[in-house]
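Encoded as C-alpha cells, the following chain is the form predicted on its own, with no partner shown.
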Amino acid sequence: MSRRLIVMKFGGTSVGNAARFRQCANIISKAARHDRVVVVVSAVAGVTDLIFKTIDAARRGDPETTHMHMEKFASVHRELVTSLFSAEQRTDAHDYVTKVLTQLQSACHALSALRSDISAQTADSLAALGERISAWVLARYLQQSGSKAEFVAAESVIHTDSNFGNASPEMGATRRNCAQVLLPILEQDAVPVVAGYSGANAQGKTTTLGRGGSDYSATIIGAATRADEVWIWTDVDGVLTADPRICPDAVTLPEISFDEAIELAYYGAKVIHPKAAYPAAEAGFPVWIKNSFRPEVTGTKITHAAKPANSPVKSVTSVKEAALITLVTRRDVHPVDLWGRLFLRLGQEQIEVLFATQSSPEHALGLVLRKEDAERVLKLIDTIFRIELAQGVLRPVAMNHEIAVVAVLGESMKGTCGILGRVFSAVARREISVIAVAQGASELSICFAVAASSGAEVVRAVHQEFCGQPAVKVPVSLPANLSAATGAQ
C-alpha cells in the first residue's frame, strides 16, 4: 500500500518562536513516519508586516525608522537561529539571515536615496524574505534533529503569471515543477519544506500571492503534486461555531463544506484564505484546520459532502469594522448605468463589496464595505460621477462608518422554513436595530449590517438562537427600516 501524500502548512503563530519550531519539528517528524510529507511555511508572526513598514520608512526618507525596523528584522531571526541551532550549525545560519538582510538593506538604501514609490516587482522580492528564512531554518532543523529534509525555494516550484502583488498560479508550469523539484525529494525519503506566499513568473522574478498567500501555496502545491490531503496548522482547534471570545460556549465544527469555508473567511472567520479552497475543492482532497499548539485535537475537515450539523446554521461571524455608504439618484434618472459604472471600476480596482443592497423606489444603492475600503471608495466615487454630483443627478453622497456586519452562514440552511425570522427574532429580543440585509441566491448565508457597538451582542444572540440553549421565542416581524431583503424565508 503507497503511502499518502500530505502537504502541510505552518502559519506565523505556529513558527512564532524557537519553541514553535521544535514543536513543529516534532509533527513533521511524527507525520514523515507513516506518510509522504511536502511542509509549506510562512513568515514568523508580524515579519511581514514589519517588512513593509521597513519599506514604507525608507520610501519616506525616514532612515531612524527604517534603520529600528531593520534591526528588529535581524533581531527576531537571530534570536531564532541561536536559540535552535547547535554551534557547529550556528555559522551557517546566522550568515544566510545576514544574506536575506542585506538584501533588504540594499534595497532600502536605493529607495531612500530616490525618495520614490517603490515598484510591485521589487515590493514582491521583499515581501517574500520571511518565508524564506522561516522555510531555511525549519529545513535545517530538521537536519539536525536527524530527519532527512530540504529547503526549497519557492520560486522553483510555484509558477505564476505576473500580477505583481496578487499573482495567480499556472497550474500546468506549477506541475511540471513539482514533478521535478519536489516528487524527487520525497522519493529519498526527504521532506520538502517550501517558503510560502511566493513564486515566480516565467521571467524568474519573483511575485507574491496576496493575502492568504501561505494557505494558497499549500493547495496549489497540493493540487500540483495529487496530495491526498492538505492540513492546516494554525493556533486554533479548527473552525468554531463563532469567535470564543465573542462566544465562550463556541464548539469546534468537525466539517464544512468548501462553499462554507470561502463564506465563513469572506466574513472575517479564521478558517482558509477563499483563494486557497479553490484549488483542493477542483482537485477534490479535503483540507484540514489544526492547531499546531494542541496537533492531538482532530480539528476540522474542509470537504465537498460534508455532513450536517445538528443545526441549520454551522457558524455565526462577524466583519467588526465595516461602513455602509448610500447612493441616491433623482428619481427621473434610471441608475442602472450609473451603478454599471461603479461595480466595473470597483472590479478594477479589486475593492470587496461585503454586500450591497439596492432600493428600485428611491433609485438608492446601498453598498457594505470593510472599513478600510470606504475612504477609497468614497474618492472613486467622486472621481467617476464627477458630472452627475455636480449636476444634482446623483445626490451627495452619505456614509455611515460604525457598522458591524453579522453573517450568519450553514448549507442546510437552504430550503429550511423561519430561518430569516427566527434569526431577526433574536436580534429584536435585544432591542437592536438591523440598518441593511441580504441573503445570496445560494441561500448559504445571511448576511445584515447593525452599529457597530452591538455586534458583539447581535453575534451571542443568533449563536444562541442556534447553536446555544434554546431561547424563548417571541414572534417579530422583520424590521422597518431595512434598506433591502432578498430571498426572505
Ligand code: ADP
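The block above covers the form predicted on its own; next, return the form predicted together with this ligand.
Coming up is the bare chain, nothing alongside it.
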C-alpha cells in the first residue's frame, strides 16, 4: 500500500520556544515513520508582530524603539538556537540568524533615514523573515536529531499574484513548483520543512498571504501536492464551541464542515485562517485541527460531510473590534444606485463587509465592518459621494466604532425553528441591546452587533444557551499561557 502524504502545519505557539520545537520534531519524526510528511511552519509566537512593530518604529524615525525591537528579535532566536543545537551546529545557526537580522536591520536603517513610508513589497519581504528562520531552525533540528529533513523557502514553492499583504495563490505554477521542489525531497524519504505565510510573485518578489496565513500555506501545498490530509497543529484541542479564552467551558467539536469552518474563521475564530478551507474543500481532502501540546487527542476533522452536533448551533464566535457605518438618503431619492456604487468600490478595494442591513424602504444602509477598515471606508464614502453629500441627497454619515459582532453558526440551524428567539432571549436576559442583525441566506449563521464592551458577555450567554451541555466528553485543554478562570477577551 502506498504511504499517505500528510501536510503538517505548526502554528506560532507550537514553535514558541526550544521545548516546543523538540515536541514538534517528535510529532514529525513519529509520523514520518509511516507517512510521507511535508511540514509548514509559522514564525515563533509574537515574532511577526515584533517585525511589524520594528518597521513601524523605523518609519516613525524612532531609533531607540527600533533598536529595542530588533534586539528582542535577535535574542528570541539566539536563545532558541543556543538551547536547541549542539556546539558544532550552533555557529551555523547563529550565522543564519545574523544573516536574517542583517536584512531586517538594513531595511529599517534605510526606512528611518528616508523617513518614508514602506512599500507593501518591502513590508512583505520583512514580514516573511520570522517564518524563514523558524523553518530553517526546525529543519536543522530534525537533521541533528537523526531525521532526514530539508529547509524549503516559501518563495520556491508558493506562487502568488502581486497583491502584497494579502496575496492569492496561482495554483498551476504552485503545483509545478511543488513537483520540482518538494517531490524530490519526499522521494529521498526526507521531510521538506517549508516556511509558512509567504510565497513569491512572477518576478520572484516575496508576498504574504495575510495575517495568520500559514494555515493557508498548508492547504495550498496540500492541494498542490494532492495530499491525503492536512493537519494543523495549534494550542487548543481542535475547533471548539467557542473561543476558550472567552468561554472556558467550551468543548471540542469532533467534526465541522468546510462551510462552517469558513464562516467561523470569517467571524473571528482565529483557530483557522478564513481562506484555508478553500483549497481543501476544492481538492476534497480533510483538514484536522490538533493540539501540539496534547498530540494524543483526536482533534477536529473539517470535511465536506460533517456529522451534526447535539445542538443545531455548533459554535459561537465574535469579531471583538468592529464598526457600524450608517448611511441615510433623503426620502425622495431611490438609493439602490448609490448602494450599488458603494458595494462595487468596496469589492474593488477588497474591503470585507461583516454584514449589511437595509431598512425599508431602503433609505438607510448599515455597514458592519472590521474596525481597522472603518476609516478607509469613511474616506471612500466621502470620495464616491462628494456631490450627494454636498447636495444633502446623502445625510452626514454616522459611525459607531465601539461594537462587537457575535456570530452563531451551524449547518443544522437551517430549518430549525426558534433559534433566533432563543439567541435574542439569551441576550435580552442580560439587558444588553442588539444594534443590528443579519441572518445569511444560507441559514448557516446569524450575526448581530452589540456594544464592544458587552461582546464577551453575549458570547458566553449565547454559548450557555446552546452549547451548555458538552458536545463530546473531552476536557478542553486551554493554551498553556492561559488560565482557565480568566474568560477575558
